[in-house]
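Next up: a single chain in structure tokens, the form predicted on its own.
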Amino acid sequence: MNEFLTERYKELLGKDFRILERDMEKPCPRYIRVNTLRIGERELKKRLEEKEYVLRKKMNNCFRIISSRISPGATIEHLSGYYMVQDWTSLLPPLCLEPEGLVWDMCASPGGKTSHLSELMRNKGVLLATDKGRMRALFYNTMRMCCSNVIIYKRDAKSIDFEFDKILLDAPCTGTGMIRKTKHVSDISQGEIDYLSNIQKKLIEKAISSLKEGGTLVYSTCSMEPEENEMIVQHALNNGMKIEETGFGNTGIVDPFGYELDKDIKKTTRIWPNESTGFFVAKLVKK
């Protein structure tokens, strides 16, 4: 971490910063998500163990790879769409959304969450997946994972004109939660945070205007910065949304850097990059 991030996290975490600093030196664990559209959890575990994988269950349909002789991206099971190499933290937004009906994944590429949404929907309903770039990865992953209810559309999310039952906005962000994997995020500055925060505000405004009354919006990032997380949720509350608990713990920060945010923002979930990658999840409902 650079000095800028170090000072921010010391202020946000207090004495717990020492735990983060210690764990940042450790390799980031690897996880896989079982694609139950293609295979059961037990069967996949058995097949991979026959290939000398050592797996430890993290949560339903998710294993931590303790050791492996073959790269998880090079097995026939991976190529056949039996699993996605995906951190457990990134499974939380689709689970939180509980997708059904007409669903929109606003910033869908490369398709990890899109394919998870489709799996949770059991290929029922309709899932619109939009993005401006990396369409090849999005198309490949949804096809590989046998997601037949997905419509892929190369389009800026802000130009979509439709109403949805449920929306996932996994917003473009600084990615500081990925710091154990991607060291370049150590050079993030306040200017970059502010720039992306403005984009996130515009995207969440679009999500709110595209959501049916009573509909659910899950907002998530792999950033640790309050300007990209809790403060964006505050912006949503100021624009007619209410917060519900995510079901993954109430760890949102309501007083970052001296700001006083709505006390209900505590209901959001913030995961620091200790056990895996860092993540933020908020569940919002349109009044």
Contents of the next structure:
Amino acid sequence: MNEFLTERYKELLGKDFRILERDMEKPCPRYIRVNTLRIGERELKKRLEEKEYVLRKKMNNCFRIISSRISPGATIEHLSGYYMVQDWTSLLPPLCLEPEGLVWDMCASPGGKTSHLSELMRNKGVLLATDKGRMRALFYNTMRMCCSNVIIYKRDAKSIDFEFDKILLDAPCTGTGMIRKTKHVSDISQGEIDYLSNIQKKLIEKAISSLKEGGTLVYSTCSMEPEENEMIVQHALNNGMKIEETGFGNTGIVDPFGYELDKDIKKTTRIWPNESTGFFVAKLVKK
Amino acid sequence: MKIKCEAGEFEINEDMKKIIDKFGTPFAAGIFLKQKNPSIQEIMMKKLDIPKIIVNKMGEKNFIYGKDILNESIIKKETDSGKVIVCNEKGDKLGIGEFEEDIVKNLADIGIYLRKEKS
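Let's compare: the form predicted on its own is above, so bring in the form predicted together with its partner chain.
Let us now look at the entire complex, which starts with that chain.
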């Protein structure tokens, strides 16, 4: 972690910064999500245990890999679409959205959350998945996971003009929540945070204007920076959205770096990268 | 109904068609279809009228590495000729092959997801 991030996190976390600093040294655990379109949780666990996997249940349809002899990306079960290697934190946005009807995944590649949305929809309704790149990854992941209700477009989300029942905006971000996994995060500067924050504001404005009255928008990032999270949610509240609890704990920060944000922003969920990758999730409804 | 997308031909439903009519040709949509043989996605998702063969561990390994199946790797077969869905001993569908003399030729297999990831 560079000095810039260290100082920021000390200010945001206070004495809890020591816990984060300690956990940063530990290897980052791996998780898998069971694809219930293809197999049940119990059956998958049994099959992987036969292959000398040691698994611990993290949440419904999600296991932490304690140890494994074969790479989780190379098993027959993976190739058959029985599971996706995915951090438990990235399961939260699709669960929070409760997708149904016409759903838009605005920044969909490489397709982990897209395939999860499709699974939760039981392949019913329509799921529009857009991204500017990594089309092959998105295509192969949705195909492998047997998603049949997905339409994939190689488009900038800002070019889509339609109204949706539910929208997932898993926005492009600095990725500072991935700090235990990727070294590049150590080079993040204030300039990069501000640059991405501006993109996120434009994307959330687009999401709000594309949502039906009463529709739900879930905003998420794998960043730990308030400028990319709580402050973007504040921008959404200023633009007529109402906040709801995510159901995963009210841990949003309402006074980052001396700013006074709407008290309701406490209802967002912020997970620091102690147990997994860091993540931020907010649930918003169009009034 | 069938539709041409950037990634090939696909099967979509009425609801999807309404969206596609509005936005134009997508990269991909619905269930992927192949020209001459069923795609892996079709094999997994549809009840196809194609007989099965069951292969042993060696046959499974070779097949998902893109290789053909030798007769000695076949444990059980519903036919001796034509196209077949290749399964392992657990009943997982591994792909589609075609009998050619003493071997089952690999036409498509689930190992493509791993090979594409690495390519």
